[in-house]
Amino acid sequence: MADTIADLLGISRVIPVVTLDDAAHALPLADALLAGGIGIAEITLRTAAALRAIEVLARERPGFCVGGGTCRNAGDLRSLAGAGAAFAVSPGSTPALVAAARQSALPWLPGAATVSEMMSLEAEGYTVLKVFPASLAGGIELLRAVAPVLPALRFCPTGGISPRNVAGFLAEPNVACVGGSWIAPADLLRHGAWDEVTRNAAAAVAAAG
């Protein structure tokens, strides 16, 4: 599972976070970030919309990998491998969300924000992470003082990240990748601002380097 989910992430080291509130939103927001030169995306299970979107995007655009987020419970594990989601994303894990995920097909990247958090996911054979506020959490100086003593952990820090210390972390050698809202934002969505969404995803990747 965590080799599945690395592989995944590695499609792009900046992950679009986003929040769909129109399912017709989906086919669009996909091109315009493949036109920026990101091929990866993690829906946020917050709307009515987001099954919807990622059952369009797994139909339409094969070649763009959808994952679903926001994902609390079994009943959204199930919901999101029926969808055609790629992966799933929790914001934090608990021991049903961890035995669920064993028993789905889904690759499953969990959320993290203390040490014992990550000891017990890596105890589970987790080794690919989500910190989840991570700015909140402890950022940059969290995940430099966890380095040393779990050398086996990658993380994608979610949460605070912008284009202002994107940089920063992305240089961090045990982050795999970040996580963020600000490439497709909700208002930029809304008012179908894609040329705007193609250009923040062709910075994001200019700033991962």
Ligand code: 3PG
Contents of the next structure:
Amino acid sequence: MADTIADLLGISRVIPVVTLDDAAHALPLADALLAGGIGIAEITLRTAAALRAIEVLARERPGFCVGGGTCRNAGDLRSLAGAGAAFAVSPGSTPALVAAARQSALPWLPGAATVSEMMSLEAEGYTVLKVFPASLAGGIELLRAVAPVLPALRFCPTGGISPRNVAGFLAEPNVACVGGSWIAPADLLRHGAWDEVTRNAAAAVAAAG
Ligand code: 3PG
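What I would like now is the form predicted together with this ligand, since the data block earlier showed the form predicted on its own; can you produce it?
Below is the entire complex, every chain and molecule, led by the chain shown above.
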């Protein structure tokens, strides 16, 4: 059911969003995040290495919760399920994706940026939504504005979250967690800067309180 995503997002209040160029980075990435206190990541379907990285993590790091992001259609959802992803994240939602998610056992975090999109997803039974691109869609002010009108919804804002504003987003009562690429950005992965990824993760955990 849709809301098992809430349990998964309960693993960490900060979800690293990671774009991997090389599937060989998957295990050191997970180990670096775990060392910093984060046991979950969203690997984006934006590179050829993404599905392989998810497969490797699902098989080799059962204690690490790996999801797949940038899920744009039913085919992506099937690929993620086949690779062993624990959950799927979409930047938005379409009627076709909602229909595919209903047929899939994979917990799904659909994206929304407007009140109408949020209402449509709530009507489909989804009560935890990604807000993307969060800072451009209105940031903390948007989340505050929708809180009284959509009181059953909880959000994972993503897009423009940084060490500077993460604590502010997490302080909002309707924010379940946040997502962001700053913890494990592509350049750190390319340079094998795993200690820096661990430091970023630990700092994010500290900021989350
Ligand atoms: C996402 O895929 O959710 C975003 O690209 C992450 O946004 P950020 O790079 O601003 O953290």
